[in-house]
Amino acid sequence: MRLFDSFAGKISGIFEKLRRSGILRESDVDEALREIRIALLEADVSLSVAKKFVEDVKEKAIGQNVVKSTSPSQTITKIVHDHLVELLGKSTPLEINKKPYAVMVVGLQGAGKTTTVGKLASFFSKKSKKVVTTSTDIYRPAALDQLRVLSEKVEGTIFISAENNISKICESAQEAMKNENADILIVDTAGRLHIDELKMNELQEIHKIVNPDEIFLVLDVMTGQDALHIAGKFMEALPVSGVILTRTDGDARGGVALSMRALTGCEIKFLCTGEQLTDIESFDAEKVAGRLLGMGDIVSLVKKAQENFSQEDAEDIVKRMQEGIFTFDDLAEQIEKMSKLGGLKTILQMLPKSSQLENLMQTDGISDKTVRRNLAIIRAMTKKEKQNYKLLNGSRKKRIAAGSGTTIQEVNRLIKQYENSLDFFKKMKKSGFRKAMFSNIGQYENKIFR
């Protein structure tokens, strides 16, 4: 997710440069905050919210005495943290578990409503929950054909569509509901280039048919303080419950989301993170802002790397790897599982002091682009020498190298990072380093300060 990018960068080198410093004058202060207010503006966040954010830092650091403070650094990005979280706001819990329960989700054309659908749709299935999907846009028939194949693409997810009737398509769509006795119902609308009368009519009467327990307006970061103002003029005509934040990787800035609950009031329950199904996260604030202050999120990584892979599948990998017997087979595997996290980026982002390990990778050309390289060069290989490396002489290499569409620097290079890691994982072994990696997962609780 690239939405903070550019804040959380700047912002990092703030702090980094406040704990550097130890002993703080008041001076120090007033220039971090300077930086924040200009960090938070280039990061498209109007200037009202800009001001009022660090005038209520300013204040809260002031009563709490920040530069005689026994951590200084520590308690200022305290205060940031809280106002942050404050600012970006929590959002209520959504209650699937409420049977039947119904989603309706509008938005302008472009906006990426239909995908979202489909996303939703992957993200309560994962919850365990059947669902229906339908869509009201009887002007667009691809609309229905891309919600038709989102929806197949989702286990546990059944499309209804019925005739060029919006009233008989809401209604099909709930006696569906009935009949597969499902859980959800998510229903999607069409949209328009412009907010216009005649759509927010049609709006207003598939909520009165619908009654929906949540309405969502997507919003595409991309358009910048411009969804702000939509967001308003949605919310005038409907009681939306919560925005749904798309292309999130697409836009460094994210003003959008630090300026939208401020000046509409409206939570944030949703961040679309890529192009695939899964790419939707439910928004936390105290997430969002321990990233954007390079503090990471290990309970959303690991929760994610539940999913892929089991605990046991994971001490077993470790295990052949102290043992010498962790082949590029189960690389090529491990690699294929780390794409399923999102790629190096998406785990980076996750872990504490991520921008420094980020110029790291940079420095030793590290990247999405060497894994998948690396991943191509493995499928070029036998299968006896992914078994055996040893048997990798210069007329195979040549072979692979050719195979993959690589250089054999680059083949040997992924060979001596691979028998680097046999070595580290043996040296290891005798430390406790498995024991200590997969004991009491539990212990990771969502609490940045303690």
Ligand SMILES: Nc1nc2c(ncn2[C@@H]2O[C@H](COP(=O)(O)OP(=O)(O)O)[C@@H](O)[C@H]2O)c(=O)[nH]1
Second form
Amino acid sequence: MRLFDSFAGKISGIFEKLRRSGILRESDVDEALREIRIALLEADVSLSVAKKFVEDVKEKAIGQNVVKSTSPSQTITKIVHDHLVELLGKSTPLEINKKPYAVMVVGLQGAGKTTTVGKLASFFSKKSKKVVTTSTDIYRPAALDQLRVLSEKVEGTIFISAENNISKICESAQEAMKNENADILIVDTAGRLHIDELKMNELQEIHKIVNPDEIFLVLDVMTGQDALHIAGKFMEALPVSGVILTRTDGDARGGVALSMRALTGCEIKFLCTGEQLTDIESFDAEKVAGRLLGMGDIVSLVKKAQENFSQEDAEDIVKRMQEGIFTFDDLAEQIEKMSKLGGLKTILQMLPKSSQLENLMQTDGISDKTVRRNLAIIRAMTKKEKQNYKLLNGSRKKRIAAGSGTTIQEVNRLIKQYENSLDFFKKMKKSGFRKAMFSNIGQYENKIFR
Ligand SMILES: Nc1nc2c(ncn2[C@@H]2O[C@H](COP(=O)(O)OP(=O)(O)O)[C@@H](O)[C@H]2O)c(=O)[nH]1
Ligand SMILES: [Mg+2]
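For the form predicted together with this ligand instead of the form predicted on its own, what are the coordinates?
Every component of the complex follows; first up is the chain already shown.
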């Protein structure tokens, strides 16, 4: 997620400086607070919010007598962390175990509603929920197809459509919920390019029929401060229960996320980080605050890994390795799973900021491009070759390079990586596998991808 990158860089820089300086004077703290204020303003946080934030931190710092405390830089880091959590706002967990559970998704056209409905279906489906999706966007037939296609990609999710009548659509979906014994209903709605053109009464009608447990407002962070204005308008018309921010992978600054709670009172529920179905994460103020302060985000990485790798998968790999049948096909599958985690960039971003990792990315050319090329090489192999890499002689390598649009050097490098990962796996004891995979994912990555 790039949303907070620049802000996080500045904030963690400020604290690194404090940590390095050891003894803190009152003036050091003041200087840090001044820098935090500037960083907030540069992140597009409104002046009033930035001012209040710094004043609150200062008051707390004086109250706790930071300068005289045993570890001043830690104390001030903790204070700022806690205030960031408060600023971002903790969100109440969704009660998705309630059955039936219904969600309505609203927002302007192009904000990312339909994509988000697909992502939510995927998110709930991973929690073993059976989902029904439907769309009341009767004005654009393409919108219905878009949601149908997305829904088909999510296991166990059923897309329901009906004739061009909003109440009929909602009723059909509710009927399907019963007939299919489904858990969660997600209703997509029509948007408009501008808030003033929006048919609020239509949304209110849908709200009345569906009686959803949550109304999620989808906002594109690229719209900047305007998003706050849009949120205000929606909140006047509907009991919006949470905000979902999309395009956090773009180059928007973090202002919307940092000001949403303070200025609208509305909770942020999810962050969307790309166009793929898996590019969604629950919003966790503690985690974001940790990320902002350069504490990394191992927790969410591990969570994501656990969602995508099952215990059975892990055991299956171990078994195959022990039997000596971990093939290139298995490697390809592992690589694909890694890219499901959001690609290498995302994974590296979630790890604590460290120049070592950044250097690795730049100098060793670990990139999603390399991953794709490696997959192409594996796909260009014959079945026999995938099962027994020792068959790969010069002429076969040449054919594979030509077939995958890569070079012999790249083919050789992949074979070397494969041998390395065989080694790596062999060294792992069965019981330690899952632990090693999840707690040490960065290292695992390097073995697989280098
Ligand atoms: N990069 C990026 N693109 C997104 C994200 N969410 C949605 N999109 C894209 O935004 C465009 C509009 O999304 P759509 O769901 O059709 O918006 P709607 O009009 O609100 O239903 C599509 O091309 C999506 O792929 C996101 O989090 N990141
Ligand atoms: Mg749509």
